[in-house]
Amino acid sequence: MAEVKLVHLIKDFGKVQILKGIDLTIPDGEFVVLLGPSGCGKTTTLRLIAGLEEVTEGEIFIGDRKVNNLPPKQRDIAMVFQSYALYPHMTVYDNMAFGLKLRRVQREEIDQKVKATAEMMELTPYLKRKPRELSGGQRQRVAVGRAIVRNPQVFLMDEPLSNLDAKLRVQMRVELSKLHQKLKVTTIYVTHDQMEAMTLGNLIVIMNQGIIQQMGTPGKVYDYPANKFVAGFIGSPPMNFFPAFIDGEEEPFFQMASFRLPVPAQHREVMRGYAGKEVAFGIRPEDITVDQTDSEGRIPVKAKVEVLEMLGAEIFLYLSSPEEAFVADSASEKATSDRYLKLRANPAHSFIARVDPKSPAKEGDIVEVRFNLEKSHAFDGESEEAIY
């Protein structure tokens, strides 16, 4: 086990630059998820830790020693492949004592080891079998157990469960979390996919065009997204995002191009600070109700159901707001209704709610919606980070 430190790490292919400065520490024992659109450089970042692929600057520690410079089989990490990449012509046992052998560790020690992994990641009836001879779960598992045989510092995980269905996915996901707690080896896991990164990483490291965006738990960059990309990113369906601008001077408001919100109380003083400027509105689709007597005397806002989506547990509304007209009422009101045209430009109002199943709320109604503005989000119009 060993902590992996990456400083300041570069790295260009020809005149693109793929990662433009990666500062990132991974805590000793702790399951990393790199999380992010394809292209964002999280499988160069695994690549370069591997030493498949040549730094262009920076530096990578893998416990006290520097490897820049040391070959894959030096730096004491074992990687997993998306494509299994276990030899056809090999049984299971042979595979998986394949690395042991290279490194001309004894045969009694390697037999031990080999029967040790396979009882605990069940595979102990497959020893003689070929890969062509088992099921997709049952391959990924033999690659993991090729990786942990060995007992490095690190474990180093490319996408390995993309090639698997659904129900599969969801069983070796268990299965990598109890093998994590059971080892509690230095793990590091790239994915584009938020439900894996979210059930199994410790802590996510959410990356976009070359650069770390937000680190933190699962239920940190979820409740506390660092900018608008990050909050968009996490969450399925994604946050709801609309343009407005911030009125009113002692109980601000947002001001959408069909409808306003109050800011709540909590965050009014720091939203004084961009009265008459333009930023983003966010909420997630569970913090959105439709068709229910709210108590707490949330304002209903009207909405189109364009489309409905069951999917049993619940249900996820495709809402549209109506066009409605605009009143400028505020102390400035030409420069309110020219902000309020900038914003008709580009209204998007549609927006997503996730509700009970047993709502009532069908495709082509008219619903009054009620937003849950204690759950709110508001990000810069300028730069993107979050406001609150």
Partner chain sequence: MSVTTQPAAACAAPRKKPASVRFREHMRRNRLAYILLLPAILVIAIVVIYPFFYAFNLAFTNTNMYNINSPDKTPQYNAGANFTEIFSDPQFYVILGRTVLWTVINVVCHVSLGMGLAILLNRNLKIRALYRTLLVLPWAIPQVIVAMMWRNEFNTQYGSVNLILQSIGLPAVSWLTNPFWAFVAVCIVNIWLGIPFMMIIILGGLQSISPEYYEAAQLDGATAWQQFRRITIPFLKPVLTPAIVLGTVWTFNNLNIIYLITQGGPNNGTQILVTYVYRAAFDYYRYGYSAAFSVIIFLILLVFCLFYIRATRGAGEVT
The other form holds:
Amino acid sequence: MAEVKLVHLIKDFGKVQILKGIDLTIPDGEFVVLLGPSGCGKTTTLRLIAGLEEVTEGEIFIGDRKVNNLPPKQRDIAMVFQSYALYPHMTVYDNMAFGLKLRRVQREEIDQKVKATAEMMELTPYLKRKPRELSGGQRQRVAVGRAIVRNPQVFLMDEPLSNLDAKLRVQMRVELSKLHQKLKVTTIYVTHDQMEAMTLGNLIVIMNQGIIQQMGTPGKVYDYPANKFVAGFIGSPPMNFFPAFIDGEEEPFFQMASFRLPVPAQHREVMRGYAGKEVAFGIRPEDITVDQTDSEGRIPVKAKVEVLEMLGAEIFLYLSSPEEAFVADSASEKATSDRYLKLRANPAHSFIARVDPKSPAKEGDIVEVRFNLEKSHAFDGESEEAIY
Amino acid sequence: MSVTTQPAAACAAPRKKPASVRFREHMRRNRLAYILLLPAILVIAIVVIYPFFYAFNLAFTNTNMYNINSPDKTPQYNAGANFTEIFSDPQFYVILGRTVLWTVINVVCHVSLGMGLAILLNRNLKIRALYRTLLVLPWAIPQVIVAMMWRNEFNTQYGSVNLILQSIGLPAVSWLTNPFWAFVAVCIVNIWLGIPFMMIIILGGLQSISPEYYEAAQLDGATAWQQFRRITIPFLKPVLTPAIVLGTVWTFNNLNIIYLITQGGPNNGTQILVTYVYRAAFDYYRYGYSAAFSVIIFLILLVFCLFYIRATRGAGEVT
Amino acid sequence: MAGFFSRARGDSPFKRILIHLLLIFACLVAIYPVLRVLTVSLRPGGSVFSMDLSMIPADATLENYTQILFQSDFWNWLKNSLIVSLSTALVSLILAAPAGYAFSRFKFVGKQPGLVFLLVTQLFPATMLLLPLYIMLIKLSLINTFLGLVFCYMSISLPFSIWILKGYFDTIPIDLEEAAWIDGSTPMGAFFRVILPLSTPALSITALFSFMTAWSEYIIARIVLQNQGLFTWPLGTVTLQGAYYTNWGPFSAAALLISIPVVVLFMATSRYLVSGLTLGAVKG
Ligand SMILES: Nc1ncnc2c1ncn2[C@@H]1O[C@H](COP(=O)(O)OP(=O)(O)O)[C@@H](O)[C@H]1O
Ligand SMILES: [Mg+2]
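Starting from the form predicted on its own shown above, please give the structure in the form predicted in complex with its partner chain.
Following is the full complex, with the preceding chain placed first.
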């Protein structure tokens, strides 16, 4: 077991820079999920750690060894491939024993280790079978078994569950979690599925376009996204964003295209600095309500229900804020400013609310929605970094 | 070429590295490739590459059996005299024409008859495997035996071809002594021989076409011919194109059948380019001349292939 | 009728009969010459020039077979052929497998031109290489030796084998080697312990192809081997018949004896051979 440290890792393929300086320290024994959209460089990162690709610039440490120039076999890691990459001509037993044999482990010891691992992975009845005689889930187990039997310092897993059906995926997710609790081996787990990441990881590292966007616990990245990308990527349905600018001197407010909302009291201080600047107002679907009565004195905004998705325990409302809903109450100078005109150019805005199934809203209704501003977010209009 | 992703395959880094460093890195990554290649390359250099260039060299000399190893008369470069001789010989054009005719006749028959049989075979017949096995037989028998066997059957007096012709009241044909009929005879043999290859290739192609396409077309009211034109042919193209190129090259270069049945005779009436040059080399020992002739044949085929590939590329691929 | 060119689900009975008749006719054409060889081989020596068309002659005898098996050089020819063919197959395989792997997995200087060259060798007329090789063999005193003949055969089988094997290796996902490297094997080790065992079908087919090329070859053998004692079976069998086509009986018996194992072997493997051929060709 060991800590894994990536220091300003850069990887070029030809003239294209795929990884643009990854700095990441994965504590010993941690289960870290590398999350990001397809093509963002997750697999490449993993392959660099494994030694399957050569580093362009930067350093990789496993434990306290710098492994940049070590071949894969000397890095003491194990990898579970997306395709499993089981050796088709070997039995399950031989697949698991292969790495041990190459390391010249005693025959009895190999036998004992393989059998113990098979027991743990519930593969004992299948030891004599070839991979093609196994189901997808069993193959997946063999792939994991092959990785753990060697007792490596680090596990690398590249979307190991993506070839399984939905039900099996959930089940294997739980098993992988348990396995990690038992073995406590540093694990780097790659996925593009944010649900999987949220349920599995002690730590989530969110990547986009070859850059790490944020690292933190599932709760932290959900509640305090570091930037607009993370906010939009985590959560399903994703966070709603409204283009806005900040107006109002003492009590700043978000001026949206067709309505305005006050900045919550605890963030006024920081938002004053953004007076007159473009920002993005963000709010998660569950922080929007359509209740007719409002006890907390929230400001109602009119919106039209375009589509209603009934999911049993909850409802997704696809809403649009109608253009005419906004009655210009101020002919103030600011209202005619460029920024305001820019917002007005695209007034209709759609967003999603996640509401109680007892809600009376119907498709086509004009409803009053209210935002839980305590849970709102604001992002810098240019850098897209979170302001609060 | 597919992208190879492995440490050894990453191409040299693009930036600011001197050539010597790049070379060393390349060698470190790809050393194994050169080790693996070395034995094969050595042998290929000896049995293919050297002879290949030797042939070009030979083509410009007057080498023959009498001067090749004699101390007083050494072979001389003759300034392309071999090529001049070949191109100014009317016989060359006759033989070239016959070779083209031979190739076209054979390939057309191979493809059309092979396709016909493949289409017949491509359905749920109980004894399909038996038909298939029997139909492949001509391909399976060694060509020497095929040629000798057919030479006997074309015997004017005792061969079964004439016996059968006579039994249905037709006159006997002097197959191997009349130049025209001899050419017909070798064509028949080679067609018989080459159908199974095309049949098997096309059958493989047909079986990879999902029946759903035909069902959809039938729903749209397409006739059998339209289905053949619009579904079968486009889907077969990826297998058919290389098969036709291979078939053409093999037929153009097919030495066995003609050499063993007629030796190019009677009266050079069945001579094609390869049989002619083989005899020039090994029956008349004209090495320089034969080398020049071989080079010409090779260049003809090369040009054909380049044109064919360009033409089929241009026509657009099936996706 | 709409499904004539397609895999028919339900052909009408009339159409079925028509299809069977056509196929039976085609089969007859395909096997008739072979059956004739059988007939001729069963004829007694005196009635070789028979105008009889019946399949089994009335006076059938195994005389020709005994003559071939016990009074000719038949066994010697077979032995010679076996030596030459096995050597060709084995050496081609040993050289082609690593080379095909290098072509499949690595980028090296001259890879693309090399691949094109391997294909271009298929365009050579037989004499293109045979003539220079022949002259080389004379100069090296390798004429009339098996080694010389195997050299000539390598010029055909080696490029082809490399091409076929490269095509096969291309179909093996690279993940498997990567898994092996991570499991602790060297790149060379992954080739030997993972790739080669996985490729046994392709390796056998390639070896078989080389074997068959050498086994049935006449045109080159005729040039390289002039000593009767070294004759391979194609040379021997052709001499059996002689220039004046008088010896049909023994020739036919020999032809059948030789063909049967070859045909059986071919039938068993033709499927793979074809897929190998098209695989290689399509990629080009
Ligand atoms: N061997 C390679 N050569 C060139 N580009 C590559 C190679 N491997 C990956 N890439 C590119 O790098 C980017 C990141 O790939 P990858 O790490 O596989 O993404 P992810 O696993 O996050 O989906 C992609 O745009 C991909 O096209
Ligand atoms: Mg990936």
